[in-house]
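Only one chain is given next, in structure tokens, and it is the form predicted alone.
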Amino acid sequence: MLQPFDLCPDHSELTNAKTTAPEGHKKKRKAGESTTDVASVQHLRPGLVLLKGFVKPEDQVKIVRTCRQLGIGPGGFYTPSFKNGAKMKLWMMCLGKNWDPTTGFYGPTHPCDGAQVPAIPEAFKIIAQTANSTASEFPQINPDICIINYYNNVGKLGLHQDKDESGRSINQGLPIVSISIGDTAEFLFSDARDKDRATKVNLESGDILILGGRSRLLFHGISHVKPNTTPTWLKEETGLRPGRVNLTFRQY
């Protein structure tokens, strides 16, 4: 399986990387407890909420390591294509169900190797659902899909709508919970597919963006990734290469 990023300087780091949490962040979280002691809740518009710095450093480290292990295995990262055959400027891996951007359908197997799509780790679900509960304006989801995108420093994603989930999920306004790890990305959102009219907001490592309700079909995308903005401690703990890891949780 094509591996877009080692996440470590060499493969020996896959087994030799540190296993301790960053200093000062070693306290374990109880089930259902907020992932952070202080999180800034920003209501960007009805149905669009940004939780700044919500994911604790130790959880960010675990997310990177888990993505690395899943990404180099069956059903791991690959470069998807648009319907017109053009390659997307990112690498993707799906958990729970595979999303095929050429058809807009979800399925149980990976398009490249035919492997069964890996399950969503329970720890990932807990973070997403805790964030969902923190932004209390949204109904709670039970995520059965997690799409993980890796953007290098030239990665981007044009304005689009997430509308391939079930009609019931979309009509109920069930939210998409998006976790950002690594370099800061400039996120765009708009009522129309027009980047010149789009609002911009920076998504930093540990931020969670929740999109649902009246904004469930909002146009959104990534204009660019800002180089050298990954926290130093995250690079030291994981060897994460330049770029951004983004996990989006949905309920089909």
Ligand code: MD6
The other form holds:
Amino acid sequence: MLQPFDLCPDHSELTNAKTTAPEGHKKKRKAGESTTDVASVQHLRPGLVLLKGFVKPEDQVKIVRTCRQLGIGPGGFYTPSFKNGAKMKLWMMCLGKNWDPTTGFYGPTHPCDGAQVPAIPEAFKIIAQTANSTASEFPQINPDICIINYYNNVGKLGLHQDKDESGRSINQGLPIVSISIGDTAEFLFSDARDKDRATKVNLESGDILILGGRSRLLFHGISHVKPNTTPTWLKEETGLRPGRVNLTFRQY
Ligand code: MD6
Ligand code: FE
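Alternate state requested, the form predicted in complex with this ligand (shown: the form predicted alone):
To see the whole picture, the full complex is given below, headed by that same chain.
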């Protein structure tokens, strides 16, 4: 049986939480709408777009709570290994379809407990699809996979390409929509698997990165997570452990 991983160590922190939140938290917005009236859109290179501060605070809180609930249940967080047997420096769980890093294949069940992989919550899909349509250079995806990673203060992810989705999805350059929550991470991207030549960009809580088109097979990774960079209101409202949650939405 896998060791369940609880993103919020002390549930009482949730009930005692102060509800202080930044400007914009109280404004009425529909799910998926951004925190700022004109979210900053950064075109990092063709096929790589960063939507700064796209996920509004109440959606960030909901995402953490939902990830915690799903993460401690069947098919929840575990520490995966690579094909060579080395442990990855993160916890992972999958929604929709399970991605198995030891084989590179997608399947219906969790590798540890054999549980059916949970469905992607509709609210998650709405946020990912709204971001997808904000970056008009990409075709719209209907995500059937969501991989959730949790990095603690020493978490990282080496340069890699995402190429285990269908040939059709990759050849069409269908985008992957990536949501970052919690501590800031340094994201690296490069045409080659060479971190010394990689470009660096910070991914902060609420940022969405979209990778597709000509960048669909870009090498990318996380060099490190910056400690104590989670917004105070997010910590107070969720009791999120120090670290970072990343969700990537894909269409197989
Ligand atoms: C992360 N992200 O941000 C890891 N993959 O923790 C990825 O590996 C990634 O951000 C494909 C597309 C976007 C991503
Ligand atoms: Fe990736």
